[in-house]
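The data below hold one chain only, encoded as structure tokens and taken in the form predicted on its own.
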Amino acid sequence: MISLAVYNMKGGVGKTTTTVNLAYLCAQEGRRTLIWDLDSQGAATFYLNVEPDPEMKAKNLLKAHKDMDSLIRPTGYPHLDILPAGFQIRHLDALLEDEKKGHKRLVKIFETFSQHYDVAFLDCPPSISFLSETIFRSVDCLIMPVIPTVLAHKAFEQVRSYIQETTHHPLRILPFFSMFDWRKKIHREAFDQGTKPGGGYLRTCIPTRSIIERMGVHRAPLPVSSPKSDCVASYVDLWSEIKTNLKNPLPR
């Protein structure tokens, strides 16, 4: 199983929309795909029109790593399931930090997932915390949507340096520009800087469009709610570029 975490320490940069749309595209290719909603706001859960289990508290979630099947829900789309989240998991980070060998807990959970899924997407909360550190040490790839501004790029560099300094895990980091507008000079300059040799950014950008914001209204992936939108083509290109940049190929 390949594990992909969609992460940024800043909120409102397009993490959840990226997770939902990429996971949907992955599932449409016939791969058994899971989204693990790790954000207590439960945005991915909401976008996929799934109701969180009110009894699924953070403590119960960690105890249930041997019986994850009872917590996972179908989304209504072929090959795509979700481990939903709600406000009840807001203490997950503190519980992991208090637990002995908390860093190994996610690895055990991934082992459970790998029995049933080819690819797992993690929709991560916006923070630098014990949970995010655990994710950095556990997943195969970190996908980072970055707004094309100086401060957003600086935050990305801080995260990349932090990961390199604190973990020896061979983590592939794939940043890309979200909320992009080619009409803005500062966005074009950020693209040129980020995609030059050594810049590290993917070349696919996700444009700023109201249709993406309306995913919360339709409660469905964009290829379902707005299949003719140019944003769908952008996500398809992004998913294709991510696949070519993974260290290991996705299961067929």
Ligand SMILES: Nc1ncnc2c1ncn2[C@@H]1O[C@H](COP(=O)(O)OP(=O)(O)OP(=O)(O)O)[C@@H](O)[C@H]1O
Second form
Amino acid sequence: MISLAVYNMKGGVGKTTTTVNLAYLCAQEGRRTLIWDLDSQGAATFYLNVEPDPEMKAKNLLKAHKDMDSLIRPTGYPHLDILPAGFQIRHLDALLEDEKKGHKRLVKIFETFSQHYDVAFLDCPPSISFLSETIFRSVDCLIMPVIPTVLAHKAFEQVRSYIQETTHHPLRILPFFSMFDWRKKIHREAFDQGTKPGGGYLRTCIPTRSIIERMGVHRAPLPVSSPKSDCVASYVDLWSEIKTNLKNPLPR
Ligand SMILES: Nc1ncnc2c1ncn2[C@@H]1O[C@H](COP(=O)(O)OP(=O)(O)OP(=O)(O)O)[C@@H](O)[C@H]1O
Ligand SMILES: [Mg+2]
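Give me the form predicted together with this ligand now, not the form predicted on its own.
So here's everything in the complex, that chain up top.
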């Protein structure tokens, strides 16, 4: 199983929107795909029209390897399941810290997931915390939506340096520009800077578009709610580019 965390310490940059659309495209290709909603806002759960389990507690999540069947829900889309979240999981971070074995815990959970899934997408909350540090140590790849502004890029650089200095795990980091507007000179400059050799950014950008924002109204992935939108092609291109940049090829 390949684990992909959609992460940025900044909030509102498009992490959840990206997770839902990429996971849907991945599942559509026939891969058994899981979204693990790790954010107590439960936005991925909401977007997929799944009801969070009111009994769900953070400590249950840490035992996901023992009790997967009762925690994971089908989304109604072929090959796509979700481990939903609600406000109750807000203590996950503290629990991992108490555990002092967060990384081992996560690896164990991934081992169980890998018996059932080819790919797991983690929709991460916007923070840099013990949870995110545990994720950096445990997943195969970080997909990072970055808004093309100077401060957002600075935050990305901070996280990338931090990971390179502290994590001895061969983590692939794939940033891309989210909420991009080609009409803005500053966005075009950010693109040129980010995609030049050594810049590290993927070349596919996701535009700012109200049709993407409306996913919250339709509560469905974009290829389902607006299949004719040209924005679907942007997510298809992003997914293709991510697949070609993974260290190991995706199963199947
Ligand atoms: N490309 C886009 N164009 C226009 N609106 C977008 C785009 N991507 C996301 N949005 C909107 O921006 C808001 C934040 O998006 P999203 O929830 O995906 O971000 P997030 O990084 O997961 O946020 P959080 O940090 O709160 O978890 C949502 O209202 C969403 O509909
Ligand atoms: Mg989110």
